[in-house]
Every structure is written in C-alpha cells, then in structure tokens.
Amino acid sequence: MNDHKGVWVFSENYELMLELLAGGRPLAASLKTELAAILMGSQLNDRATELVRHGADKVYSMDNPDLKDCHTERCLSLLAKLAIEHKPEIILIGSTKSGKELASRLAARLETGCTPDCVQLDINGQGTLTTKRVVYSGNAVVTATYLKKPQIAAVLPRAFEKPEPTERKGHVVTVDVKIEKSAVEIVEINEIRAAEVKIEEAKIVICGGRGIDKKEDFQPLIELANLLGGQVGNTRPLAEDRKWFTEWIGLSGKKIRPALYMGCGISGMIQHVAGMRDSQVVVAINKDPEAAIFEVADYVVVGNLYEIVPAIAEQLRKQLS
C-alpha cells in the first residue's frame, strides 16, 4: 500500500516556485494528488495565497523572523520534518545554488533518490516520476527513475513556463515553526552586482563570443540590444579566461529561453549551445561559414559583425523613426 500522496514545490525564490507549480500540476493530475507549496521567510503577506492562484490546491506557511534569509540549514530541518511528518510522493525544489545542496542532503536524511538539474518531469506507466537532464556537455539525456519515496528532482529554471494567476481555491496550513539552534553561522555576506533585470527572463538577448576583440566593443551590441527591448549576454571564455564579466550563457551558467537569440562572434561550442537552445528564434552572426553555432541558427549572416551589428542597429533606427 502507498503511504506517500502529493506532489510538493519549494524554492527559496519565489518566481521559481511559480515555475515549479507549473511543472508539479501534471504531475499531481496524472496521480490524482493534491500539489502542494511549502512556502517559508518572513513577513510573508498575501504570499500564500498568490501560490493557490498560480496552482498550489494546498500551501504549508511558515513565517518566522528567522526564516528572512531562508538559511539552508533551517530550511532543511523544517522541511524533513514536514516530510516524515505527511509523507509526500513527490518533492520538487528548485535548482538554485542552496537549492541543490537542500535537494541532495535532504534526499540523504529521508534515505531516498535525488536527480539534480532536471529539465523535464513525467509519471510513467507503473505511476512513478520520470526525469531528464542533460549530461556531456549537451551531448546526452539521461532518464532516471526512483526506487523509493519521497521521489525528490530539483528543477532548473526556466524548465517550465510560470503559470498565469487565476481565482481559484486552496487550503493555508500554519505550520507552527520551531527554529533549532543551526551547527552553522553565516558570518558575513557579499552581494554580487547583478543586472536589474535577469537575463533568463529576458524575451530578446543579443549575445558575444570570441570574435569580439576588446570589451569595449561591446557597446554596439548595448545598442542593438536597447533598440529592441533586450539584454545583452556574453559567452564563457569571456567571462573566464578574459575576466570581463561574472557570469555568461551556457551548461554551466545561464540558461535561457528567449524569443530571440542573436551570437554575435560565437562559435557554437556545445557548452554554450546547451545554455540557449530553447531560443525561439536564433540568429547567428559569423566570418567563418563553417562555425558551429550555424547548425542550430534559423539565420544565419557570414560576415563581420562589426560590420553587420551596427547595419542592423542603423536600419531599426530608421524603421523606429
């Protein structure tokens, strides 16, 4: 007899659990189970009852001062309590940083199966979740299945589109929260200057390779990029072995999902392919017609970019005027 019922969503970032329910909801109407939020920090407001329009039939609130920073050690004990307690079927958490890390050792301290950096979630025929992610640089997709329950998958961004609020009904539980003295103290933290708006969200991104030569030179693609609403992205070399940046597209970093990708001067390595196939539409730019990167484009433009850029650019003023 199965003793574990539901589907469960967590993720210290709020949008991303949104995006979990997105991908939970399937997964609870295939085992006729309810899809529940667990929702932790403090001040929470109307928060739990945004979580029940965006699809969340039950969400488990714990507000508590303590729970501002959502430390990961907190959220861990909180959340294997809750588990053994009711005895979900299925777990699925946010691959975050600290998300990974809760995903894998919360799976140890219920002595069950954990499967990192999912990118797709289906119930199989014997009624158990099925997961996929990538592997080998974007060469591969592994299957795996679960030989126990709780089945936990953290779930990358962007995996699943975030669900649209509608009025609908669900249960608040108060969940009476008793903060344990953590093993761990965070002594300091520094906050990385980030972009204002999160490149993953981004509906246009116009991206640099290699063929850029100097940093500088990217302010034609700044300019392209603000004629048509976008942000501008940067490959992995050019974040780590040249230093221009902290963070870039690829398997490794971003991932991202665009209606419009354009590689200006990128190769097409599978690194960085893996971080932006599931563009909409790609356009990719390049002086040698055997890149790469040409296999995956809708577009594609042989030349030089320093060239073609600023053409493209002068050409979407003239139209926007």
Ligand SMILES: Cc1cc2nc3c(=O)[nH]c(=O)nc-3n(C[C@H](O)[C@H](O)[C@H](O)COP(=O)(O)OP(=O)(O)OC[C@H]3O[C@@H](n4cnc5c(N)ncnc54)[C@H](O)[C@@H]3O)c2cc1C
The other form holds:
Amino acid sequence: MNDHKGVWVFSENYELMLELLAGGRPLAASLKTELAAILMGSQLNDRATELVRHGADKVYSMDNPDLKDCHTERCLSLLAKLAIEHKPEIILIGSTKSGKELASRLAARLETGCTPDCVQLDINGQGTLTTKRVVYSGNAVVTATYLKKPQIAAVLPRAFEKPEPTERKGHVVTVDVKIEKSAVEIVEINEIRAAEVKIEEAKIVICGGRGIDKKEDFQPLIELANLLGGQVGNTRPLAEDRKWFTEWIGLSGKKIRPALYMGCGISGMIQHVAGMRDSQVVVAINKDPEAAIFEVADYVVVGNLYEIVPAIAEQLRKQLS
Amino acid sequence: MPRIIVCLKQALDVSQLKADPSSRKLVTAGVPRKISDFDKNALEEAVSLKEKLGGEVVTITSSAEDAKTSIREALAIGADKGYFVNDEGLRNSCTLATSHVLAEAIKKIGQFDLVLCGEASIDGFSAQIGPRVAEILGIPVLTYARSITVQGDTVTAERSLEDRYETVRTKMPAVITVTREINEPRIPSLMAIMKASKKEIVSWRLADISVPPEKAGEQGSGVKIMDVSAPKVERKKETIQGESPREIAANLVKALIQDGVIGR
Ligand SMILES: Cc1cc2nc3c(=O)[nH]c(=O)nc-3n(C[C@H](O)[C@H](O)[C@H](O)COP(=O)(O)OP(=O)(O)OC[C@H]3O[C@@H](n4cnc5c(N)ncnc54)[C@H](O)[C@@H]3O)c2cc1C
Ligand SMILES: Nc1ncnc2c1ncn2[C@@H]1O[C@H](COP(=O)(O)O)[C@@H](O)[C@H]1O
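Can you return the structure of this protein in the form predicted together with this ligand rather than the form predicted on its own?
The next block holds the full complex; its first chain is the one shown before.
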C-alpha cells in the first residue's frame, strides 16, 4: 500500500500550521520523506518562504482572494483534490473546531481513518503513524494506529512548540485555484473575543469557579493575574449558567497548558480537569479538604479563596517592591 | 413539515469509569451506558422543531451492545420511532466504519430534511460522525450549531467557534451538529414514558441495510485502538501549611518561586 509519500500539514490558522511543522518534522525524518505545508489564503507574500524556514521541504501555495477567510468548504475541496493527486502518507491538520470538521470530511472523501485532538505523534516499527489523545472526559489516554492511508490526524494547538526559523532551502509550488460554488453560505461573522493574548498562550492562568459568588468577586483574581502577567480563566458554569463569560476551560472549552495554573473555588470535575491537566504546575485553593481538584494539584491550599487570593497578591507586591 | 433524523449514540457513562490500579488500563466492562449528553440536545432540538413546524422525528443508533433502554428514553422525550442497527459485526468500528453504517441506515430510512447529531460523543469525543455522514450522503453540514432556524427549504444556524459566532445558511437536506448551549433537554413525564412503550423500535442487522462485513467493524475501519490507559498524574499533592492566610500565601509564593514558575 505504499504508493503514498510525504507528510503534509495544513491549518487555517497560520501559527498553528507552524506548530504542525514541528510535529511533522520527526515523522518525515523517520519515514525518509518530505514535509510539505499546504498554504491557502490571499496575498500570501513571504509566507511560503517563511514556512520553508520553519521546516517545510515543500510548500503548495494557493493564493486567491476567495481564500481570504478560510471557508471550510473551499479549503476542503482544494485539499481533497491535491491529496488525491499526490497521495500523501500522512496529513496533519490543526485541531480547531473548523479544522476537525475539515479533517473528518477529508477522511470521508479519501475513505480513510482520522484521529482528532492528538497531542503526540510517532512512527511505529511498521512505519505506521501512531497517535495519542485524551478521551473519556480526561479519564484516559488512547493510543491509536492506522489501517488505511493517507493517515489523517488533527493535532491540538500547543501540542508542539513552534520551531525556530533557520536558513534552509525548499520548493514552492504554486497551485492553480478554481473556487467552486459552495453549498454553505456564510451570512455573518461576530468576533466574540478580541483579547490581546489568547488564553491558550498565557503562561499563567488564574482560574475561578463556582466558589466565587458574585461577578465583582472575580476582581481579586484579575489583580493577581495582572501582577503575574497572566490571564484569568473560568469553569463552564460561570459562562453558561451565570453568563459572566463567553468561554471556559475544559473538555468542551479551551485546553490550556500554562506554566502555572491556579484554580480558585473549583471542585475539579473531570470535564474541567480535561482542559488543564497538562499544566506544568497546578495550585488548587478550595475550602473543602476533600475536593477532587486536590488529586491533580501540586500545591494544595485548603482555605477560603476570599482570604487566600488577596493574601497571595499582597505577598507578591511585597516581593516585587 | 420536516422529517428529522437524530443520530443517537449510546455512550459509556464516563463519570463511572475506573482504571485498574496496577496496569492503569481502563476498565470498560460493566460500566453503565446512557444517551450521549449532546445527543439529548440534538433530540430536544428536533422535538421542539417538530412542535413548531409539524413533521416527524426518528432516531438512529448503531451499536454492538443492546441500546433499547436508551432508545426508549428517546421515544419518551418525543421521538416518533427508533431505528437500531444492532450487530456483533460492529465491534471495534472506528468513525470511518460507523459513519458508513449510519449513512446506509439513513438511506434506508428514506426521505428526510435534517440529520441532527451531537457536536461530539462524551466517550469518543471525535466530532467526526456528523461531518462524515454528510460527506457520504453528499449533503451540506453545519457544525457546532448553538441555534437552528428552519424557513421553507432553507436552514440557518449560528455556529459557536473558538473566537467567533458564524451565521451560516444552506438548503435542506443537511446535517447539523449541535452544542450543549442550544437548549435545555426536557425530562420526560410519566405519561410520556408510558406512551413511549407503544412506539416502535425497528431493529436491523448489517445485512438488512446492505452493509457487507468488510465495511464494518475492524475490517471497515481506518484506525485501530492499541491502548486505553489512565493518564499519569504525577502531581506533588503537597499541602501548603500555615496558621493564617498570610502565612499560607507566603509559603505558596516561596514554593512557586523555587519551582521557577513565577519571577524571583
Ligand atoms: C458533557 C459535559 C461537558 C462539560 N464540560 C465542561 C468544561 O469544559 N469545563 C468545565 O469547567 N465544566 C464542564 N462541565 C461541567 C462540570 O461537570 C462541572 O459542573 C464544573 O466544572 C463545575 O464547576 P466548578 O468547579 O466551578 O463548580 P462546583 O463544582 O460547584 O465547585 C465549586 C467549588 O468551590 C468550592 N468553594 C466554595 N466556596 C469557596 C470559597 N469561599 N473558597 C474556596 N473554595 C470554595 C467548593 O468547595 C467547591 O469545591 C461539563 C459537564 C458536562 C456534563
Ligand atoms: N454509534 C452511533 N450511533 C448513532 N449516532 C452516533 C454514533 N456514534 C456517533 N453518533 C453521532 O455522532 C455524534 C458525534 O460523535 P463522535 O464522532 O463519536 O464524537 C454523536 O453526538 C451522535 O449524534
């Protein structure tokens, strides 16, 4: 079955595509094949050379005004056509919500397997891709391998560090783009979050849960986050039930892996833990000594968050001055 | 008057899973099963569309295990009929095989306007079945819908993405996957539960929907699961001591500085 060759990466999110190059590089090396990036967009300028500098051996570049906002339908038909023509062995796609839709539909068109939300990629003794991902609401890690080609994997943001650019040579192939009429029309787009730093990129996340009674009481967490140059996050009930926020951390929300996660008034239900378990250091503050969050914490603080959080801020101010 | 098919998965109740303490392997045998959470939202949406527009709601489930209790529950919530592909040959199916089976079953069910799925299942959480089924059926898909509006032969959905809401529109028939935000699933009344026992569950084997054995189960799959283990938690679980909040805070800050996660 090995007329398939090459490792491809694609994401509608350019930064994530750079991370995918880091994930794809060792796979291509192990298979002694080339690493190609699929670039779609409008007015791409130097992006192709930049992708080469970040590790791509080849860039298939599709530059067209109609590709300005990534429209999943359009990206899908272009990507499927290219894959049928060139038969890559592995296709890595950024595991955003749109990316997962794209990966699933591509897999359906190519009649092959796909694993979503991968956090680790390896080539096994048979030269087959194996992936790891978290399932069962964070209760388990599944290792999976492939029975068909191409092998499609959707890779979570921050599973790989964006590679350092180096001076290297690559091959840029300009692909003719024919945009077909799409069955789905985008009527309107509303940005819901224009934060300067995305929560996934924050090094420090101070996270609040239902132990915080009123929205104003979130302020001490914000102050602490500011002091530490971090961001605040929250559990789902604060967004969904109380409508204080529009997003949350967890299985059905954002997955974060900061250097420091501090959970304040959070019980530690598996669905929340699924979004923060990869944090480097975990601090949990909860007044209930039996709270489940303490099972996944490095530092256990049994106490009232209303007293502890301001005390930490005060201590930091003392240290800083 | 739309005819809506809801893809209803009977999933493992993940909150009841345990790992074997020595091997860390997950024990799934004997773990209770239930309707996957988001599928209840899909069903609720279908039933409330029916209440507004008329029409019919049917469910389709594919499983090697028995799933009749879950299907009965869906009938009590308001589905008119349940279809159930139940066959040993479904074991170890990946999403490639499952979507093929569901698409063939949907073709056999016949005319429809919408197929509703959950955004993802609580156990597999792959978010693949809806998009894949749409591709096989050759119809559009709208994923992550937090609202659905039907007007004539057009459906409009508001998609909930990471950084934006996107309003999208397409002609029916179409597949839509729904998020939990879309509604609050109803709890069926005793009357509804009793009435549901009279509704029909149609059971099919793979042969009944013309799926050959090599298109289902492991043979029909593109991905094979090698291992399912509990993730390693190597946390210190160190209790920060102190007589007062101040003392606790000081000790915590000291520990975090030592770990190098906050500035000197
Ligand atoms: C399918 C599904 C998906 C879900 N996805 C997510 C998800 O992605 N993210 C998510 O967060 N949730 C998710 N949930 C919800 C999740 O199950 C929990 O309900 C939620 O995480 C609980 O939030 P919490 O810890 O803030 O609240 P609670 O569970 O109510 O915990 C509050 C905690 O605060 C403590 N507390 C109270 N007062 C104080 C005080 N003064 N000082 C210190 N401690 C105090 C209490 O002891 C308690 O432990 C999901 C649920 C389902 C069914
Ligand atoms: N075996 C199944 N039977 C019926 N519907 C399913 C099945 N598996 C998945 N689905 C549907 O597809 C959605 C997404 O599932 P998944 O791709 O497993 O995350 C679910 O919410 C269901 O609506």
